[in-house]
Structure formats: C-alpha cells, structure tokens
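Below, in structure tokens: the form predicted alone, a single chain.
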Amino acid sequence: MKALDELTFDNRFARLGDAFSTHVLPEPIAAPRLVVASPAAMALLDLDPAEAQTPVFAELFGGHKLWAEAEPRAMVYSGHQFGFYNPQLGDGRGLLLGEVYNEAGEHWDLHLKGAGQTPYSRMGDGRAVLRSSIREFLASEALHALNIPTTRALCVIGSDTPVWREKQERAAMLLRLSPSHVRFGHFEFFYYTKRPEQQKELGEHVLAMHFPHCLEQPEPYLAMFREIVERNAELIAKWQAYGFCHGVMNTDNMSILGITFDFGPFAFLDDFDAHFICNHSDDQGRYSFSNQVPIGQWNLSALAQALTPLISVEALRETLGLYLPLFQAHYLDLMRRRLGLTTAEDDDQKLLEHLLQLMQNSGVDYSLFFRRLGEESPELAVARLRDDFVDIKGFDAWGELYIARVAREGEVDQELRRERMHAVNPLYILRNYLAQKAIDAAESGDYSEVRRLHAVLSNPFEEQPGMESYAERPPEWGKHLEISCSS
C-alpha cells in the first residue's frame, strides 16, 4: 500500500497539448474536510485506506495542494444536449489532475469535480455543491457493486465555501476515477470545428491507450467503433435490468469506454414505471427510463457521424445495426438470471413483458419483487407476492406460466436456487430518499449516514444484520423527490 506522495503519474492526455485541453489550477475550498472515502476506489491507486484520515488528503482533494507531477487540465469537447448540438462545452467545473498508474499497470484519471472556473465554465462558478457530490459518490460506488460499468468515486471533500443555486449551499469537491474521460463529445468537437488533424490525433490516442487490440485489425477505427457499440449495448442492458435511470444522456455524458458517466438527476426505480422520468427538467421525457434504449442508439449515431472522416458511412451504418440485437441479448440474459432461469426458451421475452406490464399496472416495487421471488420455491414465492398486485387474476395466470417454466428446467435444490438468485437480485439499492436523508444529515455536519449508506450499498446482494431499514419500500414522500441537473 502506498502513501499519497508515492503515486506515480503519467499524464498521457495532457501531452496531446493545448488543442485538447487547457492548463488550469484548482481553486481551493475553505476549511476542507473529509465527508466520505471509498477504500475500494483507493485500492485502485494502491493507496492505504488510512491515508483518507490524514490532513493532507483533504488538502489535496480540496484544491489546496497539488503533486509536483500533476498537470491539471480542463478538457475541451462539445455534444448534443437534449437532441440539439451545443458547440460550447468542456470541463466547466472539473479538472483532469493527471493520470496515475498502479502496480498492476492500470492507468487511472484523477478528475476533480467542483475545482473552480475554467475557460469552459460558461458563466458558471465552477463549483459543485455537497448534495450533488454525495449523490455521485454513492451512485458510482453502488453501480460498481452491482457489476454495472461506471466511473469510480474516491472521496468527497466538504467545505465552508458558500455557493448559490436555488438557495445558498456549501461547495464540495469529488475525486472521480476512470481509465479515460474521453466522451462522444470529444470526437464531435473536432468534427464540427473541422479540425481533421486533431480528430485523427485524438483517434490515434484513444486507440493506442484504450483499444490497443484494435490496432491489429485491418480497420482499427471500425474495430474500435464496433467495440464502443458493443460496450454501450451491454451497459444500457444493465441499466434497464437493474432499473437505473441516468436522466441526462447527452452525448457529452457518454463515455467512449461504455461506462456510466456524469451522474446528475439519476434515480433507481422504486415502483416499476417504464415511463419514469427522473429529471424534472426533462419536460418532453426524452431521457425517460424506457427511452434510454433508443437514445443509446441515437447517441451512437451521433458519434458515428463524427467518425465519418475515419470510417466509411456504410461500415458505420452496418455496425450501428448491431446495437439493438446486442442490447436485447444482454438484457434478456440478465432478466432470465433475475427470474432464476438458467436456460433459454423462445417465449421468455413474452413471459418477461407480461410480468413488467402487471408490475406497471400495480405499482410493484421493482427491486424487492425479484429479491422476494428467490426467497422461496417458485410456488410459495408466487403465492406470497400475489397480494402486491391489483390484477390478482392476471398475476395468478402469469404465476402458473412461471412455475411451469421453472419446472421445465428440471429439479433444482431450493437453497441453490435461492443463492443463485440472490447473487443477481440486490437487497439494497440507492433509493433517492435514502440518499436525501444522508444529504440532509451531511448538510448539518453529520457525515455518519453518508458513510453508513455507502457501506451498505457496497455489499448490495448479502443481507446485513441491523440494516433492515435500508431494504424497505420507500415512504410515499420518498417516491416523488424532484431531482434536477443543478449541482
């Protein structure tokens, strides 16, 4: 395990030069203090977890100190926001401090969010508030624990620095880790500003750093794009399977690595609602839960347009055609496992769609239903769950089909079935009301609930003694919290 001053930097993106990013120093926040840290994320840098308790930890990630080898840069990019192209984007409140490589040879970007104004702040103050920093910290670490690809969060540092949003709040900084912070919008920026040399330089950098195996293919850029399509199809399949709604799937919020990126007004489903809109600023429902699948394809099409100088239109179109079949295959595989099925049958899609429609009509808790379905034998579980449905007759009909479907797989030891289903059906998810309770306490200076919730969510599949309240259905007020992009 390493101390903070033993990190090894290799700032590969910074070496691309000023056409790709601007050198900016962090603006320190007043009285920096640790809110929460993730030992699992610290381990990615080989850092000793005890380092989080040292004064220099809060000073480094609160903008007061900087490693000599760090080279903080604000990245430039553009993107489509709510379907419309915006040429004036970039790191408006975040800085890529540098890239660190660990003893396993992995490179990790250190990206400090809330670090102050940059040339891309667009009239903003460059700050992040405590509530949004806590939400991103909890979400990224919770998604990782659910085996959903995501950026990681190393820590949140609180402060006494006032910032104004709808009301006066306090600034905070979040240290985000990722193998890359290159977005779809990076390629769009150089495409729409007609800079083919920089576009190619960016492409060569991304290929060499993140898709080196594609260099062995006859058409490396096409091989890279195909993998980006494959990764995003699998990512969004996992979002849909676990009821995660991102809320603001602009192309500047899409990672070329196919990982969950730029948390804003996200939410996990409580009651199942295919039309759920988690961002109250999304008046048209563009980024509703069910729309995430077609929007994923739309965003990939926008990236494909930006890559036309490097790849033929015909090859791009053919590769885009892989997205929906790949999504469907990944999604159905995940949902079979959530239903406790180990084989595939042609009617499984209908069985699933029938269930989701019944859940939609009855407001059934999405996560708890699947967890409880694995608690007992199919017959007992169906009998116990039927009271959650308004259309009991309809659910009974589904239950008969489901029991027969499980029976066709042959006799299975119930304890083995329970173990297998619980390994994919979480007991604990990051519900908005749980996050809000932790934020309310943190804004009063009590960080214990943030830390406790993080610990619970880090082990979502196993029952944790004394933590029963974190697995309950939310109260009615907790289902209707309004979350916006404001941070």
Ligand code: AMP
The other form holds:
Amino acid sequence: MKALDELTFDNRFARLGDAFSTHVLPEPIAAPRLVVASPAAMALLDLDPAEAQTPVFAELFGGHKLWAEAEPRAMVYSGHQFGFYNPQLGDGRGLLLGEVYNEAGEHWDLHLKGAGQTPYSRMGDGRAVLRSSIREFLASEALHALNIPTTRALCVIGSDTPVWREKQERAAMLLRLSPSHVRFGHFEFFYYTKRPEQQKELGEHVLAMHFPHCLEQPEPYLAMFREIVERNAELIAKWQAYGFCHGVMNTDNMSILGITFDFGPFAFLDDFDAHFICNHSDDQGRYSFSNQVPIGQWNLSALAQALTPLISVEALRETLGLYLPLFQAHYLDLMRRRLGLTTAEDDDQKLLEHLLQLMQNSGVDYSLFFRRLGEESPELAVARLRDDFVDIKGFDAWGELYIARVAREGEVDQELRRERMHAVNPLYILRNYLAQKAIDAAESGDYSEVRRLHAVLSNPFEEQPGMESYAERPPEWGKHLEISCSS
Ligand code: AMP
Ligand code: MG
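I have the form predicted alone already, so could you send the form predicted together with adenosine monophosphate?
To see the whole picture, the full complex is given below, headed by that same chain.
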C-alpha cells in the first residue's frame, strides 16, 4: 500500500510532443473537499484507501497541488458529433496528469476532469459541475462491478467555486483512470488535418502501449483495428444486455480500448424500451437504445476512414464486416445466461425477441424481470411474473415455450440455477432516480447518500441487508427524469 507521495509516474503521451497535447496547469477549485472516493479504484494505484481522508488528497485532486513528476497536458482530438465532423475538439476541461505505474506493472492514466480552461475550451469555462461528476463517478464504478469495460473513477472533489449552467451550480473535479485516453477522434484529427507523419507516430504509440501483441502480426495496424472492432462489438453487446444507454456516442467519446468512455446523459433502462432516448437534446433519436448497435458500426467506419493511410480500404471493409456477427454472438450468449440457459438452440434468438416485445408492450422493469426469473423454478417464476404483463395471454404463451426450453436442458437443482442466474442478473442498478436523490443531497452538502449508493452498486449481484429500497422498481416520477446535457 502506498501513500499519495509514493506514486510512480511516467508520461509517455506527453513525450509525443506539442503536436499531440499542450502543457496546461490545473486551475484549483475553492475549498476542495472529498465527496466520494472508490477504494477499488485506489487499489489500482496501490493507494492505501485511508489516503482519501487526508487533506492532501482533496488538494491534489482539486487542482491545488501537483506531483513534481506529473506533466499535465490537454490532448488534441476531433471527431464526429451527431454524424457531423467537428474539427475543433480536444480536452476542453480535462487534463492528463500523467501515467502511474502500479506494482503489477499496469499503467493508468490519471485524468482530472473539470480542471479549468485549455486551448481547446472554445466558449466553455473548463469546469464540470458536481451533479455530472457524481454521475460519472457512480456510473464508472457501477459498470465495472457489472463486468462492463469502462474507465474508472478514483474520486470526486467538491468545492465552493460557482459555475453557471442553466442556473448557478458548484464546480467539482473527477479523477478518471484509464489505461488510455486515446479516442477514435485522435486518429480522425491527424487524418483530417492531413498530417500522416503524426498520425503514424500516434499509431506507433498506441500499438506499442496498448496492442503490443499486434506488432507480431504481418500487418500490425490491421490486427489492431480488428481488435478494436472485436472489443467494441463485445462492449456494445454488454450495454444492450444490461440496458445501458450511453446517450452521446460521438466518435470523440469512443475509446480505442473499446471501453465505456465519457459519461453524459446516460441511463440504465427502467421499463424495457428499445426506442428509449436518454439524451433529451437527441431529437432524432440517433443514440437511442437500440440504435447503439448500428451506431457502433458507424463509429468504427469513421475510425476506419481515418486509418486509410495505414491500412488498405479492402482490409478495413472486410474487418468492419466482423462487427455485427460478433455483436450478435456476444449478445445472444449474454442473454442466454441472463435467461438461465446453458446450451444453445437455434430458436433462442426468437425466444428472446418474443420476450423483449412483450416487455416493450407492457413496460416491464428490465433488470428486475431477469432477477426474479432466477429467483424460483421456471414454472413458479413465470407464474409470479405474469401479473406484470398487460398481455397476460401473450406472456403465458412465452412462459410455456420458456419452461419447455429450460426442461430440454435436463434436471437442474433450483439452488444452482438461482446462483448461476443471480451471478449475471444484478439486483441493484444505477437508476437515474437513485442517482438524482444522491445528487440532491450532495448539492446541499450531505455526501452520505452518494457514498451509500456507490457501496451498494459496487456489489450489484449480492443481496445486501437493509438495502431493499435500492432494489425496488422506481416510483413513477423517477422513470422519466430529464437529464440535462450540460455538465
Ligand atoms: P463532452 O460533451 O463532455 O464529451 O464534451 C465535448 C467537447 O466539449 C470536448 O472537447 C470537451 O472538452 C468540451 N467541453 C465540454 N464541456 C466543457 C466546458 N465546460 N468547458 C470547456 N470545454 C468543454
Ligand atoms: Mg467527450
């Protein structure tokens, strides 16, 4: 276990030079204080969790102090936002402080979000509000606990610094951890500004740091692109399987590591709704829940376009063709497990689509349905769940198919079935209204609810005594919260 002043830094991205990022110092926030810290994320840096309680912790992650070895940089990138190319992006309010090596030899980028203005701030103030910082913190750690690849969050630091959004709010900083902060938009930037030399330098850096095994392949860049396609197909399969809606799948919010990146107006589904749009400025529903699948491919094509100087168009096109079948295979595999199936049958896809249609028509709570399906034998579970459906006859027909399907797998001990299903069907998910309650309390200075919610979500598959209210269906008011995009 290390103290804060014992971290070991390296700054390989900074060493790429000024064409890739700009040196900027964090601008401190007033009266910095700990809102919440993640002991699990601190462990990634070998940090003693007690360090979070020290004044220097809030000073470091509130921008007041800096390690001598840190080299804060704002990265330049561009990207496609809502389908249109925006050449003017980059870290407008976040700084890469450096890379930290842990004892296992892993390296983690420390990125301080809300650290003040940079050359890429455009009209922005360089700040992040408490509300959006808490949402990103909770979501990162909750997704990780669900085994969904994501950036991590070390802490949120609150402050007295006022910031203006629709109303006056308070500034906060979030310390994000990721093995890399390179986005699809990094490659797009050097492609569209016609700088092949630098694009190659970026490519070599990413290969060496994150895809070293691809260097042994005859075409390293192609092998890397293939892996990016594979990882994104798997990531989006997980989002769809667990009802996670990202909300702003612009290419500058897509990580080359295929991990969930940049949280805005995201939401987990309450009632199942394939057409759900969590971002209320997304009028066309470009990033609706079901559109995440084709948008994943669209974004990979945008990356492919940017990689044309490094990889042949034919190979890129062929590799892009892997996305949908890979997505489908992963998704079906996950959903079989959520249904408690251990074998594969040709009609499983149909069985699943049939269920989702029924859930859609009746507005059934997506997460609780699966949890309750595993609670008892298929016969009993189906009998209990039918009351949630408006089309009871329709559900009964599905129930019969399901019971027969499970029976074809042979006799299974119910205890074992429950254990297996509960291990993939969370009891607790980050519902918008739960986040909102925690945020309301935090905005009036009480951080205990954020901390409690974080603790509950860190262990989503296991029933936690006294925490029953976190596993309930949301109240009506909590289902249709408008989440502001301003952050
Ligand atoms: P986001 O919507 O958070 O993914 O941000 C999109 C772009 O806007 C990125 O280049 C951000 O750095 C920039 N940005 C967002 N909010 C601010 C802000 N308050 N100040 C400066 N830049 C910002
Ligand atoms: Mg972003």
